[in-house]
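We begin with a single chain expressed as structure tokens, specifically the form predicted alone.
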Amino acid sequence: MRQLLPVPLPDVEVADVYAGPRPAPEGRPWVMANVVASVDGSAVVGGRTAELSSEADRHLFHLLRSLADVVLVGANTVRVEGYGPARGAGGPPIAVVSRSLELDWDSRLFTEASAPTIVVTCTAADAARRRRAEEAGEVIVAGEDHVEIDRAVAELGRRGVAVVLCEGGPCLLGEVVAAGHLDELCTTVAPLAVGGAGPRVAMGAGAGTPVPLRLVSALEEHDHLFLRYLRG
């Protein structure tokens, strides 16, 4: 892969260009997310993210979960993309975010996890399917009409979590990017212009104070651009 930024080279380990340090925060863990866009900004190709990726997208798709502690995604997006497990026995716990809890119990997801999965809900949610979540893997209530990002990332920092790795949807980044949440940005830009009404990579309802970020490196390979930013 080549590197453009910060010194251009011909050709990187990206290992090496996305190493650490990730020093937590006070009093929550480190949060990246890590996206996949067309170049006019959408965050889908009828309706999944699959034509957007690459060869190299989806190596650094595992590296980025290789360096996290536990990956976070709404589950909108565990059903769309059919979520498994991550890859190999030592991969992080996935943390799906769901109010609803109307999830595939007997999927892949929850029954060859090598960690137990994990569901990130609140009071509010239905007494029944709460029980189910708890037989499938674990669950932390984070909130009491909705699942609260701050509390939910607090929480998972309480159970000894660093790094948080969060792959979307665009609700939910939108959610940890109003909460001032956002400590690292990893976004591969597909050479594509999609067009039509597709989401973005973070949106919602609310927006909170805008996170400045400043690029620290950019790598290329077959026109497929790869960003990754830090908090400014």
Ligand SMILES: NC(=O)c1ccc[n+]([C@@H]2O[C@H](COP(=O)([O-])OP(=O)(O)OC[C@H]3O[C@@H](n4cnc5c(N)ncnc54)[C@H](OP(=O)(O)O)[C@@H]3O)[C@@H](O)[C@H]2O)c1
Second form
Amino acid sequence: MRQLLPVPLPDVEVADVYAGPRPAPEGRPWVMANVVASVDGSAVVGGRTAELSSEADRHLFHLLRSLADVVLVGANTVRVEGYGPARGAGGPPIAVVSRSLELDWDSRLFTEASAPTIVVTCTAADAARRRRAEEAGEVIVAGEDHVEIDRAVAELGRRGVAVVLCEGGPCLLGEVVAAGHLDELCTTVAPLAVGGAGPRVAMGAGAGTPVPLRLVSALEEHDHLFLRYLRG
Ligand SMILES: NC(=O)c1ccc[n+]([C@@H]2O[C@H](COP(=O)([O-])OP(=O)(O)OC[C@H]3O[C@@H](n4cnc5c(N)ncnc54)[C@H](OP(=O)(O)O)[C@@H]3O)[C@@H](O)[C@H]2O)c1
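And the form predicted together with this ligand, for comparison with the form predicted alone?
Below is the entire complex, every chain and molecule, led by the chain shown above.
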């Protein structure tokens, strides 16, 4: 891929550009996010991300997973995007955040995961569904009426997780931002203007203080931009 920043280079190794360090901030795991959006800010085309992605983006998606100890994702993204386990035997476990626990327990995400899928839920979740979740994988309870992001991240840290990769969706990432837990944002800008009423990559009711970010690298391939930001 061509590097634009921090210095122009005709071809760089993507793994080198996205290498750490990722030190634990204030004793909790490092939280990074990976998202894709159109130039005009839509996080979806036709309700999904596939048309925003590219071969290089998919390569980066798997590379970032290889750098993480767990992939944190909202239940709606799991349902809409048909999530399976992370690729390969050494892939990190997927941790699904859900209150409803309306998840397909017979899907590959639960039946074929080499590292058991984690369900992050709250006390208010339906008891029978919670038992089903416990049969299917591991359950973390991190909140009463809803999952509290800081509790969820701390619980993952107690289980030895040093790097959390949040893959969205917009509602979950909005909560991560509002909780002040976003340490790194890897965003792909797809060369499309989508219009419509699609979501942004992070949204929700609980917008808090904006998180300042600094751009540490910018790569380009086939008009897709790959921007890596760290907390400013
Ligand atoms: N462009 C991108 O980078 C990107 C990335 C990911 C997804 N997407 C797209 O975004 C859409 C899905 O995103 P979304 O914002 O609708 O949903 P989401 O963030 O993936 O998931 C929302 C769901 O997660 C659970 N949840 C989130 N916060 C919770 C909390 N504090 N406590 C308990 N449960 C919580 C709830 O699940 P329950 O309903 O089960 O209780 C909630 O309905 C899809 O269209 C997908 O294609 C885009």
